[in-house]
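What follows is a single chain, given as structure tokens, in the form predicted alone.
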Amino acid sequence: MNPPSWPTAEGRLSGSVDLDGREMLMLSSNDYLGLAGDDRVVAGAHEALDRYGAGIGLNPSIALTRVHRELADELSAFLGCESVLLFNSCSAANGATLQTLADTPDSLILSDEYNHASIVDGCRLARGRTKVYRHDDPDSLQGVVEGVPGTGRKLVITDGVFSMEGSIARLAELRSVADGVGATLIVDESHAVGVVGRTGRGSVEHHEADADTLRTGTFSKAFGAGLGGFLAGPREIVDEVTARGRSFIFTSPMPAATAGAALAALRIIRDDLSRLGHLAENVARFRAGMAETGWDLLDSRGPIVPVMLGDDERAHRVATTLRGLGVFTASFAYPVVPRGSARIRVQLSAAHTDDDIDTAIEAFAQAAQIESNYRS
């Protein structure tokens, strides 16, 4: 069997990237704030690498480096919560949290139907039952939980920003239902922290929710650190996951170099809101320009802008056309998204210039004309 084929990137990621020797405008990156190639973030990784080496050779439950501790402490202060536990990925954080908190047969997890695959996998590995409620629908959540008897622990888990929709979860209404049935609300902030909220503290800040809401997240997106994840929230719950979370105890931590990069990025996000403001301007400029191209956009509020194509083949064809025009995008079809809702997911970045945004809009306009000729 031949190995999989994918484009090969050269050099640091920014608003554009060298793919297979061709400079492409990048519209499919999680690097929302343009920090992945920032000199200060790279320097943070170098400093930790030089000090601690490539790996510490210990499980995180045994010992971690000072840079890991600084990252956990400063992230806790940034999010306004009591405690932070670091993981090597948000997938590991979701798995450990769900398996630990829903570890008896009478426990119940209530999960949004559009939640990330790592949440779905965590639900499957937990000993408790899982029931799925309609996407971002508090009434559906209420109906589902009322239809399931039991006295065990209850969890409600949702993405803060849904990765394929770009929409922000209705946390206030979901929290109201959760509180009413004695459930713990868990929010995956992977696509929200650093990007959503007045100061980039995520969907919890956006909705002015309790800052000590139980949250998971990643350093691989807005932080630009490549990998790493976290659980943040009340100390009692975080301590419980620390003591019994299998994907925390029985695996390696994120490398010190990654923690150093994430710490440098966190300080930039905390101290300089200009990137967040520029990202918002880019989103507004792109949406305004795309209104003239004829493409159907989902009504999202952040840097994830889904362009709806419907048909799987059409989505792949349009993405291929855009790449031919020098704009790198990715199409998504079933089973990643529901049948009949294939799309191109545009992901904008603070690294994009006004010219980049205008180039992207023009490419979509040309792709619309090419598609019109094809379909006729």
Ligand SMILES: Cc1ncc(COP(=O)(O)O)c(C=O)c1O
Second form
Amino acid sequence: MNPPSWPTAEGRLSGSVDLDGREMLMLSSNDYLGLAGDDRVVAGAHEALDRYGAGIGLNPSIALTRVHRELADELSAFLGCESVLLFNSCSAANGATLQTLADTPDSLILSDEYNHASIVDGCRLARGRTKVYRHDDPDSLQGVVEGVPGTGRKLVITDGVFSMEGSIARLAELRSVADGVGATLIVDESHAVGVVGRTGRGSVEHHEADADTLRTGTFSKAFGAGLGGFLAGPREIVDEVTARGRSFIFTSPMPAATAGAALAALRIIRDDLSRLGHLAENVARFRAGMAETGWDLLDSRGPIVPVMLGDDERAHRVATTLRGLGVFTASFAYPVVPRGSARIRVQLSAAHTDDDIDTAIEAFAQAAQIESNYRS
Ligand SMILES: Cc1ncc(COP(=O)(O)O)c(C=O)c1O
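Starting from the form predicted alone shown above, please give the structure in the form predicted in complex with the ligand.
Expanding to the full complex; the earlier chain stays at the top.
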């Protein structure tokens, strides 16, 4: 039997990467702040590894290390919330939160139609019902909730930044509907924390929403730590998930080395806004340059810039052309995105230089030329 094959990366990730022996400009990485290969983050992992060993052999509900404690405490101070619970991924955080908080048949989860797959899975784990509202549409949310009789607990859950759109959820409006029907709002900040908001505190900061809004997130994207997730919010709710969340209790914690990397990254994100500033410059430079190339960009905010191609085959073809030109991008088609809206999702990073951005724009310009020859 053949094992599955994938492009094989060599060396630390930065704005470019060695893939199968070829240096490629990387436009498909979640390493938004360029921290995955940062010496201080790598050193944070090393220190924790040396101190605690490869595994701590403990279930997270029994005990964790001091580095886990520091990470939870400093993240809670950074986000301005009462309490933080660490998970080995954001998928686990979403699962535990939804399963715990919607655990009776009369409870109700209201979920954005574009929410991440791990939220969809969390809804399936819950004993309550799930109703889906139209993407980022508070009126649809209102209509859906009014149509469901029930007296149990209500939750509204949304991505803070939608991974395929790059857009920021309308938290103020969603919050207002949620408050009106007595629902708890939950925001998945996986693509937002470290990246969105004046100081990188996420979509909650961007919208100046209540800092104690219940949020989940990952350490695998802007933090560059590889994996790990969190639930942050009011102590009472976090305690409930700590006591009953199955994907918290019945699985292994993030390793100490990963917590060490995440802690080092958190301190950089908190103390040095220059990466966030450089990322914003890269996004502006890329968008300005792409305007000349004729490609159709979705009007997103931040480092996720979807290049809309419509049909699946075309998206795949353009991504392949770009790879031939030394630029690594990924295309997405149905069912990951709605039918007829296949796209290349460009993800920019603070690790990119001006030259990298110009190279990317030039490659898209060349790909447009090649594509027009293909069609004529
Ligand atoms: C919105 C959102 N939530 C959760 C996740 C999953 O994060 P993790 O890899 O930590 O499980 C992702 C990852 O792509 C995501 O985009």
